[in-house]
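The chain below stands alone and is given as structure tokens, in the form predicted alone.
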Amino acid sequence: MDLMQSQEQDAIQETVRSFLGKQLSLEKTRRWAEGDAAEGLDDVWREAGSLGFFALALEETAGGSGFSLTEEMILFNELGRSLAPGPWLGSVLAARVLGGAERAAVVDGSLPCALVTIRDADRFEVEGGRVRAQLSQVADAASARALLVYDAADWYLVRRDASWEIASQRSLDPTRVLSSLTCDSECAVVARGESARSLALTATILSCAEAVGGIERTVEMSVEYGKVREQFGQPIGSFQAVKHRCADMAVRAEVARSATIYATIALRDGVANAAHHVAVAKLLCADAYLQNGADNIQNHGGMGFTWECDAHLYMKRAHGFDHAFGPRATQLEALVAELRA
């Protein structure tokens, strides 16, 4: 098993990083977070579609690039580094499970799909090909033209229509705008049974890849700041307290990255215990992101607690990631149940 990136994968990484630097820089994301989250994303989405970002794992006969889950992992790693807004995960997953004209629309960027996981407080009733729903904390609903909904066992596609009522909600993370949504719309089952479970694992590991990008960026931010910020006539990075924190951050980042790569390859290759490795990756990534986010703020000192410093944005994204597809406690329970069995 080769865990090193190939030249093709390096090229994908460079292309995605360049695109995000031009179109979805953190400065632009901050401006969008303070105004209309959907404004300006349509053009970005279509350009991302033209570059093939939503179809990396699709066969060439289906309009894709013929790559696999590992290349999608690279995409989400870069998205996490830049805290890119928008319904990326839902769109990439929708391209995997849809067919025909709907898949083509997702792939070319004209059908952004927001991902929804049903919460206990949500209402989601499906009958006769229609869904009546009252949903809360839906990320990126304003910029989406469809919902990809995971309801415990099945995945549904809900196309946007006149019945959609969207209201913005306060969000801890300003780079990921949340909304409440009610609808009475047509829907279709797009994954069920084993395929639904496999898609849920794919969603989890791609969210881990996104987290790894953020984890690694916190290390870079702390090291960069430690080199230029001076105290007592020397860079603060020369002090043991800062050096040791940065070293611990780098170790956690490497652990999270290694676990995510291994789980990605296990899932890609259909390894029997792939679900175990995905749970381990989610647990390690959540721990690393939360701790690195806190240490990054600490390394920036008084500046780290200000709105102008980007450190708090990564901390907030870490908390959101922890609760996506099961928090740390849920992952631990699954692993303990597996060991007992």
Contents of the next structure:
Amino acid sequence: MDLMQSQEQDAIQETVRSFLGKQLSLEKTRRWAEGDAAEGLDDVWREAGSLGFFALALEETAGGSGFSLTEEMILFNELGRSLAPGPWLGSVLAARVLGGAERAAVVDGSLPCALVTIRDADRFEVEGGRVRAQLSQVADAASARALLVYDAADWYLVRRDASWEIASQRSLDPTRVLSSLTCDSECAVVARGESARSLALTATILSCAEAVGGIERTVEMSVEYGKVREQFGQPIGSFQAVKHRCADMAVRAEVARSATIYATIALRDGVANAAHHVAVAKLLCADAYLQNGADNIQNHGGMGFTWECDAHLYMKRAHGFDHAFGPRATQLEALVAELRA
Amino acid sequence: MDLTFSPEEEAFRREARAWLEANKPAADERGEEPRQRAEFDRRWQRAMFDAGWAGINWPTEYGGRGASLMEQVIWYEEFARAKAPEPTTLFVGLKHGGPTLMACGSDEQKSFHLPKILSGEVVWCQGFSEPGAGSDLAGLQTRAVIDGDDLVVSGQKIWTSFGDIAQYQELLVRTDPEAPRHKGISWVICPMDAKGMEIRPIRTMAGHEEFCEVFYDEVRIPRANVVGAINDGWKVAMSTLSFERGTAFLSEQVRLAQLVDALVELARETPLESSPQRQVALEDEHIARRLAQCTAEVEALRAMTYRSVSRTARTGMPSAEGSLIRLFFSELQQRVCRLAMDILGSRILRWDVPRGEWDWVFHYLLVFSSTIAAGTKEIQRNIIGERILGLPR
Ligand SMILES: Cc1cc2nc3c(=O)[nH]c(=O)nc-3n(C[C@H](O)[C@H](O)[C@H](O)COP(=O)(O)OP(=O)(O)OC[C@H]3O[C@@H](n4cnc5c(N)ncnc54)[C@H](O)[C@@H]3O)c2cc1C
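The block above covers the form predicted alone; next, return the form predicted together with its partner chain.
Let's see the whole complex now, leading with the same chain.
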């Protein structure tokens, strides 16, 4: 039993953090959010590929590093901490389910895959190896060369072709660009049945890992500000109303982190009730992220209400996270069903 | 990162389970009267001690098993699973008096007291709080004057759990009233039968007797009973509190999972008064969701516990994150018991009926203390803010 990172895992964390600090800093992400997409994601993606980030959990014979889901969890912690944009999750999942040259392209960073989960308002009609799709709120579509689509039953891969029409939509979360997308393209099923369900659990837990990084960052931000901002002649962090809010934020972060690590290892090792642990983690991470996101704004006062302060970005990410792979109510219902069974 | 137990740990678990099944006494023999409870606890502790199950992670030289903190946790898990009765009157000696002596006591103090504590021969109590010094413990006023080989103690303590049944007390006294608050305190082992002591039980809001007022009128305690140096008692007390906050509640944390399981069963069989068709509570959407939330949180608590034990295994120290867990645990425990009240409905208003295996109403009353004793939840938040997060005082 060991729920702490090893030294090797610390080293992976360090590598990812310094890469993101250089290549995908929050300032850079903000510039993109303001519409300055000139720099594009292509170079970043290739470098991430050359560092092996899309293939941490693949066997070495498949072009990977022979690590596992726990190391991917660390990657996503860091992505979430810095609110890194880009189709990370779709690419990491695609590297798992594709084979041959396609997989190699995902792994080396030349085939970024955006993840799409079909919503009620979407159209996604598959027939005879083709799909006619009309999608809304697709994240990272512009930089994607393919879509990895989950329709709550099966997973599909849709390669980009001339039929794609992408129009950007304004997004609540400026660090996560959304678009509408229509296409009439070739489409292949890449996972179904048990393996589709297992891929969905992997997707869910990695988004929890991403949330954990953001949740921990909200605690850091509040604590840093609490030490330097002075009112009434003293740092605001010395006021208990602020200090105790920070303490509660820290507790929530530890709850979210512990539940996520536990579920990640359970899933990695194929523990029988891993799906249950994933639901627990998803519920508690969403509780923690939404509340910490809001508290972090409050701790920053008027500054917290500005566009310039990063606090709102984490709060907005929290909402996006809540809606990915089932909001809190869905997770609670799943747990309720288990209790009633 | 790993969720499995080693073959040795698994073997340990099997052995513990078998022994507990064969040897645990029934909890209902325990009685309510404090002396009777202590008698029961001491016999039960003695049985565990004789069979080698006391002090799983205590060093063998003090009669412990010399095993890891993880095995201690496994023991608590099996203990909870077997519904073995917790020897609560021995809490102070086993969970923080003993560990404090191990960390700060002299060789004579250790060899005299530790085996007695571990074997259940003696009950210890804690004399820290005073009427004027609760959260602000360093404000304590009970005086000790050094007179030859003795300390002469006068003053008053309060909220001393098990004070009326204990043989020894971990007592904090002021030995230098001129020194700054934290510098003039000493940590002393006080024999509870010393002359000049008066002990008066205080009734709790749950109606039972658990803690006492203790008055000291020129009580002579041998100077050899001071643990650590004279006037260095604050440091010793901080060590006591680090055990109290770090590891002392591990068994309660583990036990809470059991309580939530019982709550699910309660919800499955209890018709809900507010439901027109008297459907059982588990069928009610609101109750069921709160229950699901509790089960999720109690699982997170377990993961947090394993994580803090993993951390301790790396560093060899009780982790400061203990305060995070303590705060989360104590509030969760209260939510769980509150939910039980909502499930039970108006039947909780009557007290003179059999209260069942889980004694929900009594439990509900009891856990009001878990955000007060061992540092209130406000003090816990101060500790997290200042010592873990580094916010200014
Ligand atoms: C069941 C039980 C068993 C106990 N057993 C023992 C025992 O065996 N030995 C022993 O020595 N003591 C024992 N205690 C005492 C316990 O440690 C104290 O009750 C506790 O430390 C609080 O002190 P107090 O009661 O004086 O409350 P106070 O310190 O007067 O607190 C009153 C309220 O003010 C708040 N408050 C105080 N200071 C601050 C602050 N700085 N910031 C914010 N809020 C603050 C508190 O959080 C609380 O809400 C026990 C208590 C209980 C309930």
